[in-house]
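Take a look at this single chain in structure tokens; it is the form predicted on its own.
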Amino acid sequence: MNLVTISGPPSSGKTAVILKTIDALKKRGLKTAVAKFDCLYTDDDRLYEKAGIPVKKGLSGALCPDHYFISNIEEVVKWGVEEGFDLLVSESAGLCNRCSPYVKGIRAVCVIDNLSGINTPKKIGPMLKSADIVVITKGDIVSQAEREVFASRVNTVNPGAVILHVNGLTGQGSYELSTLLFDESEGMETLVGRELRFPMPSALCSYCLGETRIGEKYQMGNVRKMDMEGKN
């Protein structure tokens, strides 16, 4: 089975990208499979299951949900193993711009919008800087020159990964991203063992166990502070 991981920022067209795509695989008679993982609620899983892909959600409710990801992804792999998927699409919100839910030897997709901003790339850490292919979506509402200074500034910030446009609406790109995505030689029946390509963020202090109130005598374990008395 081959594994592709796609994330990226909230509405940028995560979902409507892998469904047209995953219409691109079925035609070369592809089994195909989605674990959709996000925050508090997603009713995307609806859509697969309308659109008749097998689906597995995951909310992370409290925790950071890359977190909540890597500590899962195993179990969904075993899933879509014995279910004898060629292809398991696990799409992570990736809500903070910072996590990057990419494994060493997976294929790695960044969703992006062009909505978002010209500097928007430059906001965005491992999960866009480590990722092999980024998705650009929302094309169709800006100009060609917006859409080319965006692509560009993508390219500044990762030089190495294929920048392709999509369409999730018509679905528009879609067939040549689904080329990209199997591999038949890349196939794997486990993640055991194999490393993530950026930490995750270390954080283990009293708000992460729950603490409410405000003030430095509340703040315990990894706290950093502003320096207020550098210059802006």
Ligand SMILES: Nc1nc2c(ncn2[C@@H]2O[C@H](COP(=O)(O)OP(=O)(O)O)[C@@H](O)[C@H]2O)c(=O)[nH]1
Second form
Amino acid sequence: MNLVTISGPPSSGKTAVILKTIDALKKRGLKTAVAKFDCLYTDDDRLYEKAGIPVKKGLSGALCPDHYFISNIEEVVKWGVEEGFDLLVSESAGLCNRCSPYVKGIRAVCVIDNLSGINTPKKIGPMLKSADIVVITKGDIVSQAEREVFASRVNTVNPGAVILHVNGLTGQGSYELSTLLFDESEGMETLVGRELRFPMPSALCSYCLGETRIGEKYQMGNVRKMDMEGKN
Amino acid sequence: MNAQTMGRKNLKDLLERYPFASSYFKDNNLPLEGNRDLTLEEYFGQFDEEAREERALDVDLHYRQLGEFIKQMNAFLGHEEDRVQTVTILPGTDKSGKGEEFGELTIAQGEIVCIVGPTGSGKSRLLGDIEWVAQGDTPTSRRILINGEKPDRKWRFSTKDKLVAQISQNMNFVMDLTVYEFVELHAESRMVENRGETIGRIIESANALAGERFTPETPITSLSGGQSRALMIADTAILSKSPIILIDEIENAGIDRKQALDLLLSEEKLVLMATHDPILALMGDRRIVIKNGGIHRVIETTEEEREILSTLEEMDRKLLAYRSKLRNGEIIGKL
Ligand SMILES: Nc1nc2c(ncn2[C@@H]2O[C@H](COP(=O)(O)OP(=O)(O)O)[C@@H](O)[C@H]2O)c(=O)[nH]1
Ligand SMILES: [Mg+2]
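Next up, the form predicted together with the ligand in place of the form predicted on its own?
In what comes next, the whole complex appears, and the chain from above leads the way.
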């Protein structure tokens, strides 16, 4: 089985792109399934089901979604291998722009959209910078100049990535993406022993542990304060 | 340059040799101020484990990416502009697997080719094939040649060399900038040398295309539909590096379409136009008819069609004249 991790800011077009790309994979006779990770709520599993795509959903609830992802992905892989899928796609929303659920040796795709503003590539951390493929969506509603500037900013922060423009509504570009997601000669049975590309933050403060009260005396563990003196 | 030799390089020397590298540092939030005397190794060495975690800084990745960035930029700055003089489409199959029957289709610089056919007939796939420079590896099995030859892979994967630029009716400006700042930003990202002059030329050309004038200080979001379209076309004609321009329906209101096409052609573009507007379609030299996912026919615009075009243009001028009378609050009488 091939595994691909797809992540990107909320509403960047991940689900739309995945749906269109799986269409293209289906036409090539490949069986694809999706594992959807989110924080509090998602409808995406219903969209995948409606399209006849096998799907598993996980909500992290009170946990950091990327921590939750990495603690559960092995079980999902097991499911995929048992079901005999050719390709398993994980979709997860990058909520804090800091983490990324990418694993060394496993294809990583970041989806971002042209509407998010040209400074967005600068603000996204490893989720964008260490992706193998960056998919840029919503090019249908902005000008050619904005598309070019946006893509060049993405290229500056991640020159090693393949950058593709995909329209999540019409599917333009999704066939091209599908050819980059599956490779017959690659295959994996388990993630055990593999490593994350980049460590997740090790922050653990009293609020992580359920504290609700505000004030210095309740702040324990890994606490950091804003600099109120400096200009910024 | 491998990571080791790069690591021993002094930032000052690195930036002197590759001035563009400063944008890598800037866009990755890596401050250069006061650090220029350090070697790259010393520079990254300043960040201890905590700072690296704090900034989500992956030093090995930066060595690789900075090396790749320098390589790409050198290739970009160093290479002779390879001009795309022709694009050739070699036939594949339609949706039912039937072979396309047009022999081969070569579109040359300075030509306008229209694409017609019902929605869903395969217009997007044809454009997709061109953009992806298909080599028999798309659902249509078509192949695309550039200047008569099997093309370089860069056309598929490089962000700096994209084959097709696109202008369509649905596109809008979403940035909060003035016209001047906007064009400047684009010129910067394209690393254009004589920036001021280029920007001036774009704004001038856009004004010539749009009926109503706008100034460099106008915010792009307050341009009228016609003015926006005019600016998009002038900017794409002059600043976009893509040799092929795809136009997906442009409305007639507020823009001189004939002049817009002339501008694109004078900038040595190949123009593809998806349209069912008879005036636009007949302005083309040829039109590709798409049916059931395949190229059904290629029609040369006939002499008779060209005559009809002049009649249509005359009708169109009348319509526009009525429109502007209305706008000016006049009474409509016989023209
Ligand atoms: N115009 C346009 N809309 C898009 C595109 N891709 C996605 N969308 C829309 O953007 C919204 C969010 O997309 P979705 O796939 O749910 O984003 P996700 O949260 O990243 O999975 C939906 O309404 C999509 O229809 C695109 O390329 N162009
Ligand atoms: Mg989604």
